[in-house]
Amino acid sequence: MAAALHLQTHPCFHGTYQLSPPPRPSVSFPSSSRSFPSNRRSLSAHVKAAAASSSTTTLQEGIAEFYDESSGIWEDIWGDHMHHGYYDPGSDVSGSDHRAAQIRMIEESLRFAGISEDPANRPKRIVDVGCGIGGSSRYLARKYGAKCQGITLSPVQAGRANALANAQGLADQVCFEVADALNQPFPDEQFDLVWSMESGEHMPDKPKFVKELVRVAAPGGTIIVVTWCHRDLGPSEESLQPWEQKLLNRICDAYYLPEWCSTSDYVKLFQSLSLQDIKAGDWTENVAPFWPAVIRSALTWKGFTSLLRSGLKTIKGALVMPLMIEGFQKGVIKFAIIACRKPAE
């Protein structure tokens, strides 16, 4: 039996927020005693809904798990932001300071969007979707004096997101909860910035994920997704290579994710939704250094002994990273910034 919840009041959420994880979700088939519907058709798409119902909620939990496991090791290693670093193309892996450019991903990813550096226009309250351990909620709470919601399926990063902002004094600015990036816990239209780096990867479903990032967007909102895609289709092209799909299938299965897809498709989910300002850069180049650089520390005594200690998926995680380099390398996978603006009422 699932363990209650416990909440709390916070005064980042002028509500409550999550200590302890909540359950995970569940999938409900119909009893016996309710009536399937008659027709054959209408009964194919019920148990399709089911099975999909299904196989969300167990990515999720492998999802959760993967980062429940993995997020120690990371964080002993390579510090409180989970996502790539930013470089000059080009430039020499072992010389890099790959924790500084991992702050100046966040600040090229603000640069990209146009957000304000004017106190008076700078966004004041941030959902941070897919938080991880609450590297950028912090870092941007700090920037810009804004409050910010951070958010993640993992209960461990939720818990050591907020256990870090209580320790470095922003326990009044940000807070972290269990949630799912395509239900989240907020009333529409809540955030001057949406923010979302490298988490859209791991969204099942892509339309639905944007219309969340949508919603709770206040007028005149900025978004910013920063994620892995595979690359845009040729105008003849129907669907990537088999070989191109095999790698990215050996992949998903060691990351937790689900169909990949490009960057103009995420151009064209904000476009359906009549979002302005829609603007998309490729960082492939830019991020080619970092996984080299994250191989060479699983290839140290520290990593090597803390990887050892992590558990299976962590280890399987590790395993896959050259494929990372070699589908980066071949054009396959793409590191992709798309940032548009809500229209103002």
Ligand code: SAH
The other form holds:
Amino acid sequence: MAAALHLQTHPCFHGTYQLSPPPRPSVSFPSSSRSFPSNRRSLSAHVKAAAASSSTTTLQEGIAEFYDESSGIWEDIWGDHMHHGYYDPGSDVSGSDHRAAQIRMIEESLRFAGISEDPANRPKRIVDVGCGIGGSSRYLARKYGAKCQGITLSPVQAGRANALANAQGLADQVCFEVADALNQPFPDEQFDLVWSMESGEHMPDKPKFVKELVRVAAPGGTIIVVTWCHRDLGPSEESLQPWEQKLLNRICDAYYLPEWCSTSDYVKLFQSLSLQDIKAGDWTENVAPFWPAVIRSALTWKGFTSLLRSGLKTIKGALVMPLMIEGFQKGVIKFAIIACRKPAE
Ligand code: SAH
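So the form predicted on its own is up there; where is the form predicted in complex with the ligand?
Every chain and every other molecule in the complex is listed next, the one we just looked at coming first.
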């Protein structure tokens, strides 16, 4: 694919980007996806423990390879949004349109954060942190007529996201590259909307992650983080119960996740950076139908044969899907949204 190999200048980007999958980033991570120290109340204790624990590149490489391998099959069966759908609690979803529910997840997140629909105030520059194959970016770029830049660790995802943007006539509005959310390739204060849809759970250093989100937000800009958290700990609890931690560890191992934190840990981090209008929501009930639907799709002939062809990491991911359901049902896993605003200067 000669056309995919040359560098192009891109109007919405700082310099150039590659249509072909660029080389893997050389960044390193302070913790490993393979080590799971028990949860402590203090996030800094978490981070120290994580930093002390072993191999720095394992997690990043695992994430990149996992998404390199599994994004094609996901797109084939579910389309370009690699995140949960949003449903009315208790609704009958047997015949639900799950793709519509994924769009609703985006819309509800924008609504929760109070993003203006008014053309004068709506976001014009957006960053999609952990962009997958760019479903959110293209949707937001169209909705707001905004420019959107996405970053992912997966070269395959970045290449596919750019190809879809080109095919949909959005190449002058959106673009994607391989980069680390913990060291974003953007100057300070660039974006009116900082969007992280189900990528925070992959971040081994939550304080640094939040700091980077805040750094790239423009004054007055909004930050939206939709992410998997563990439940908040009770006042007398130092950590999750051993059985809870064991359940999360099995999920971490299959999905390349480091240690989890709670929704209130995120709130504290944003508070510590003096963010305003901090709001957190628990949407666990709203996403309940999602994993059963994914499991059903994996059990169709198309799903099953694609899965077998996709590779070991994807199969391993599929095998732990019931544990996500168990985690939600037992109250260990929370599907959280946290939104806030950077003070205007
Ligand atoms: N937000 C997308 C994709 C969610 S999947 C969507 O809703 O469709 C999680 C994404 O987070 C993947 O694209 C993965 O590459 C990305 N990710 C995980 N850790 C990352 C990191 N440190 N830096 C950048 N992207 C990361």
